[in-house]
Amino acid sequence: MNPNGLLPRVFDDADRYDSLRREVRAFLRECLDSGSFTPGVDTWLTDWDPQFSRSLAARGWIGMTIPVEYGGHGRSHVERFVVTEELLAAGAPVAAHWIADRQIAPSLMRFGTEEQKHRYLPAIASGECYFGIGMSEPDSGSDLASVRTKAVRVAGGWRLTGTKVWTSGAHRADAFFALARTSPKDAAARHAGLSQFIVDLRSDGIDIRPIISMTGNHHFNEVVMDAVFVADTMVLGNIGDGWRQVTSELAFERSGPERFLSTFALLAAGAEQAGAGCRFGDDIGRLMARITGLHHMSAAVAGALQRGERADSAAAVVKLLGTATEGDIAECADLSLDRGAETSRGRRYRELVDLAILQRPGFTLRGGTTEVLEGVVARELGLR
């Protein structure tokens, strides 16, 4: 660790994983040449393509860190980082499996029962099981400690009542992890009394309501639970340990390359446009320098996760700086675009710019707002 203890040591994968990178790039080139997908922005959140996810699973690129005995591939977090970085840089449609592979699988491996692991992990690794996250609630912002969803004990399990919001892919997912209050809120210990449950999104009492974004796309949802029964076998971890479990998930949610590569396909397209006189070329070097630094920081967190080290604060740094960078890519591209001189060659580039601008407001919200993450970093540095 560095002197202030905030960031793990950098993990250099430049030589060790070159062959894996080349393999992924060759596959992606084949996909692009065949027209199986068109590069986009924010594809890990918005581009849901189960067929593409299954094709990745067939190559062993989903469930990479899941142990072989649970249907995975027993590979390292750093190897998974290499694969996901290449997929994101290409703007590939990875939303279907993303959440399940990114944080549901590691949480199941750490907190799940044997029954839960054998039920879900092989299906996740094969690209056949999709998950959402039931954390955020209306009027709560990023304050998870204010959770109002209640879980009441009943014979054989629990009944959950409450509302979750901004639940990506809930209308297509099989299940989600729901954070609920299992004991009354204590003003002196706001984080106590929370628990996690694995909720089948096809259960009786669930109403999934679409939230349409400015782009006209539907990937966010409001999930209303009305006395939804969850069996004891679907409690994740221990009752009352929900806060500790959730915060451990955040290292996976906040630190990955999706926090700085959501608009990389736009940056790459801008580099091509720069050759044709686009003013975006003036900013590409500066933005690439930031991306390179974030690559090393995010890879360092992947190495820390592989070693079993604490990485939640480092993940907050990656998310904080990364989402600012991807937003700046969108803004620089927009400001440099000469819409009056558009050619047919530049039409797709303009579409990428417009989509990135519309998606940009969400960059600094999802996974924790900028203000919340600044607080996390400040506390770690002893500034608050």
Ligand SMILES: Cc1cc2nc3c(=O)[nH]c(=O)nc-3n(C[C@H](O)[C@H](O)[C@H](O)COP(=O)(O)OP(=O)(O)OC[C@H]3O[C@@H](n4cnc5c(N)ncnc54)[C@H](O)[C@@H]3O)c2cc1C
Second form
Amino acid sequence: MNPNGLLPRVFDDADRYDSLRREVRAFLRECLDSGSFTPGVDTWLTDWDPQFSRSLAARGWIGMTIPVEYGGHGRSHVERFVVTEELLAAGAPVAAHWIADRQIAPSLMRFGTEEQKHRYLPAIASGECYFGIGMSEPDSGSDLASVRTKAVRVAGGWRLTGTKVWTSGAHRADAFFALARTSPKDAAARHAGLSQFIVDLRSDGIDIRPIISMTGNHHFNEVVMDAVFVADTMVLGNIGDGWRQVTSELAFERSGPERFLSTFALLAAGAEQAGAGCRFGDDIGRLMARITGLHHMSAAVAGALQRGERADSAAAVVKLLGTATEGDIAECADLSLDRGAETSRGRRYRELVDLAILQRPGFTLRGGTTEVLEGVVARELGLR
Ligand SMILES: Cc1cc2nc3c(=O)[nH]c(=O)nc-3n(C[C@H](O)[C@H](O)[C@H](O)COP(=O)(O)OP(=O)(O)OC[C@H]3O[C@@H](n4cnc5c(N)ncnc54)[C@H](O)[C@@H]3O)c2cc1C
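Switching forms now, from the form predicted on its own to the form predicted in complex with this ligand, please provide the structure.
Below: every chain and molecule of the assembly, starting with the one above.
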């Protein structure tokens, strides 16, 4: 058993980032004071506010790791970590740009052509271009090698036919990365023959159908593609390399502070309620200790990404422990809520609790289920 592979070095001189942290906090304080947003839970998935995204972009807080030549800010993954952590802790409405900033931009930088980079990266960094992820299908979630969306070669490009599901934000996004089969499945090499395409979600042949979640809100979709034309210029990376490319997104997708801070605004609100006779106070110390550990682990992954080191197993650990913690925050808040003695101040708190409870099942599913991540960690430790 080798635990070392799971533990990247925590980045040094954390204090160096304090001034950036203070700057973001001051901005968020101004926003809260002016009422430009109300803290929410799971806002990185559900709270879509293009105006807020643009106001972050104007301060250089989107596309931070995109090089300056592509319209970004050439800053480090650790600096991006500091900014995203503050935004999530405040429960700010960051869903519009989240996926584009978190994993589409790094993938474009790694696998995109110059044309693709110049077309999308500046627009992402200015908070004007939003993306979705087109991986999951009705019978293909954890086992992505089984995707059935097919891309067929035609003059000048490809025609994609198939159905994607649980596509967050597709009804508002400009484009998504679709994973499709470009050559028949080979039982001996299941992960071969997959490719990634940049698909404009306004293309002919696309039908975006809403899936309403338990909260009554619409953020998921089913995206049906019927012979959608994608030009050769919009193939991402190499045909046949889809699996390698998709798995390289995972460290970005799984390790960030959104994997343990989705309900932090609730914990903060609970701490305020504690003085008003709420029993949540008893659990706050334990939950904060878990969050603090996760902060260090997630920061360590940001440092590893900065150094270009492999961090997918460490990212799996962050997601595994982090999503359990954010779910436990929701549960503790729910169990400690005195629903019979609600004051007007308590009403907003109760709404946050109810929302967190309804969003909770998604925490451990999205981005890789708990069981699948346990498998990743077990393999890293040589237990499988
Ligand atoms: C809130 C939310 C947002 C999402 N957004 C997107 C999105 O934008 N784009 C997108 O493409 N997808 C998205 N998804 C889909 C998500 O990636 C899948 O739900 C996830 O990968 C699991 O796939 P599945 O739902 O098909 O479950 P399945 O893969 O069918 O799994 C069912 C059960 O079997 C278990 N299982 C499966 N394989 C194994 C294994 N090898 N070992 C042990 N147990 C196993 C799982 O843990 C689970 O309990 C989203 C999901 C949620 C909840």
